[in-house]
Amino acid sequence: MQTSLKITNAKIFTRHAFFSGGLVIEDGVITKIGKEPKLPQADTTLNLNGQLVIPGIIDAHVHLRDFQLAYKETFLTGTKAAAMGGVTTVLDMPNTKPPTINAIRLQEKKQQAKDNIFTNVGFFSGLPESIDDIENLVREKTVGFKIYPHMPISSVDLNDDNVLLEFLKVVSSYNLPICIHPDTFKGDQKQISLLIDEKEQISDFLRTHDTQSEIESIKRFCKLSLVSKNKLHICHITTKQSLETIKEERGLNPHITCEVLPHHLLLSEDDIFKWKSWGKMLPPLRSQTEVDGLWEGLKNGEIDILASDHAPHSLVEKSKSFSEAPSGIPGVETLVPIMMTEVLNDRLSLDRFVMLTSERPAQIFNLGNTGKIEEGYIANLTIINTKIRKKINPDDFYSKAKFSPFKGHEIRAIPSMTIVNGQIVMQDKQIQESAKVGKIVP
């Protein structure tokens, strides 16, 4: 049963400016923003004592796993972790086991998620085996299609541009984004596995997943999307030249967007030698020069969104040698604390942070009236305590993946409350276990 909620004495970030006052939520929607005593009464009143309220964080790149990968993460644990991290909506990737490449698989995911999610969840699909299946996936409300050129999850020949174009043209007719993982593996995995020295394994991994392969992949898909007239979203870019390429291509096709991840902004390739398999991810960490280039693009508006690429694995898997360990790190619980700390350190404006994590993702993935704090918008809100100093401890994660190359990283901000669809899901580091109020987003 929905009840009304009034928030008072808050520092609300609305319309790209601060507003000291409060708001009222009824039936999951923001109905009034203003100051006391003009705010109407509500069933429950919360005095936030000056804490910061921003639009609910939308993490557009998350791997919730489940099914045959439930030992890594489930919809339940993953959305709990998201809520703990101040995230109100996550978009789940299709490279699951089995992969999400047809309407039946998407239906199964939605059924599994139903009644087991603490945040809103949207689902990407991979390219289906048949073009005819695209329409069925659209009917099941997929938020977009994800392509992994270096590791296909269906039988579509991703090396054949003509085949790809046929698929892309059909997707374009539904006005849904195509998302790509820009990478082209240049090496022999078996040969890398034979290397005994772990430093050599890491060096070979960096060589076979170099910056040039990312740039080539971006150029290829930009050209394809120009012909097919697709919305193209380029995931987790890592190089300054990638940004320059995207900037040039936008001159021909304005419907190109891109994202960056916190670990590519705050860690460098030196850290992968420090953390070894615990810091193994795709794309890998880059040089400090590339990191600096990403920060420049983040500040000047060339990058559209910040996402986590939350990719949980078991401790047993990540404890293996570098060549054997899977790529990926958890991130949905550290995205907000890490990047809000950078806001407090004056490396990024709060306006840009909100645009990157709420407003722009809602626009790119057609998520409706969310991503802003305005009357009539869904009450997805992230409340942040900016008067704290602590260090990240992966043992405290709600995710099953209790490891992070950010272990020991000092933060100055943490989400103190997460409100999803008008209801408090997380408060004071505690998940409200009865608040499984997340919805499947179209």
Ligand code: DOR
The other form holds:
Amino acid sequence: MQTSLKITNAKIFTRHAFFSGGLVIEDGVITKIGKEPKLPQADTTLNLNGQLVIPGIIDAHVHLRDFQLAYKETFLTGTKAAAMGGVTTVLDMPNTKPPTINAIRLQEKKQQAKDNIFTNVGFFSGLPESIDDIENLVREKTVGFKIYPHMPISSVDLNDDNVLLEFLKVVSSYNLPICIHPDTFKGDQKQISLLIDEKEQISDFLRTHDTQSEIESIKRFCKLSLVSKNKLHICHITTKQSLETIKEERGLNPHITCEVLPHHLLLSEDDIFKWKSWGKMLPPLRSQTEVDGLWEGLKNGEIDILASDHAPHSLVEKSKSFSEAPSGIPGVETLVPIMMTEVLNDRLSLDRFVMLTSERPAQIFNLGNTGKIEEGYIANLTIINTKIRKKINPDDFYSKAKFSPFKGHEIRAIPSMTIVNGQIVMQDKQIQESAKVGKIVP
Ligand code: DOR
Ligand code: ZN
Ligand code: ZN
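Moving on from the form predicted on its own, kindly provide the form predicted together with this ligand as a structure.
The complete assembly is shown below, putting the previous chain first.
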């Protein structure tokens, strides 16, 4: 049963500016934005005491795992972690076990997710074994197709441009984005695991996933998507030159978008040597020069979205030596605290933060009436307490992945409430356990 909810005394960020007042939500939709006493009555009224309300965060890069990887994360734990982190929609990646590469797998994911999700969830697919399956995946409402050139998840020969073009052209006919993990592994995995010294293992990892491999991969997919006329989304860029390349390529194909992650903005190469396995992810952390370049792009609008690449692994796995530990770190719970702290530190405007985390991802992935606080939009809202000071402690994570290279990182903001489809899912660090109100999007 849907009820109505009224929020009063809030600092609402709408249409690129602050509005002091409130709003009313009916049947999951924002029906009125205004000031008291003019707002209509509702079943429940919440006085926010001047707290900040922004459009619900959309994290467009999350690995929810589940199935054979349920020991790392499940739909339940991953979306609970998301809600704790002020995230209202996550887009799930297809490199699961089994991988999401055909309509049956996607149906299974939707079935498993149904009644188990605290936030909205959308699903990416990999390229299917058969080109005909693209249509079926589109019918099952995949949000886009993800390609891992360094780590294929289906038998499609990703080294063959002609084969790839056949697939890309069909995806393009449905106007869905192709997303790439820009990387080309240059080394020999067996040789790396023979290195005993951990520092050598780290150096080798950095060498085999260097900045050039990212740039080459971006150039290749930009050229391909120009021929196939695809919308191309480049995940987690980490270098200044990646951004330069994207700017040039946008002159030819305006439908290229790109993403950056908090750890590539706030940590650098030194942190891999400090955190070792806990600081191992792909793409790796880069030099401070690259970090500074990414900040420029973040501020000036060249970077389209900010996502977490929440990639949970077990603590046992991440306690192994650097070469044996899997790559990836959790992030869905720390994205908002870390980046809102940068907003409070005046390194990023709130307007840009909101564009990067709600309005643009909603546009790029065709998520419909979400990503803005406006009458008629779905009531996905993130409420933020900007009056705290604390340090990140992975022991407190709701994710199963209780580690982070951000351990001890000082934050000045935390989400105090998460509203998903008009329902309060998290309030004051408490999850409403019955509020599994997430929907499958779009
Ligand atoms: O570090 C990473 N971990 N990069 C990826 O691309 C995959 C991810 C994972 O699934 O763990
Ligand atoms: Zn990736
Ligand atoms: Zn990822």
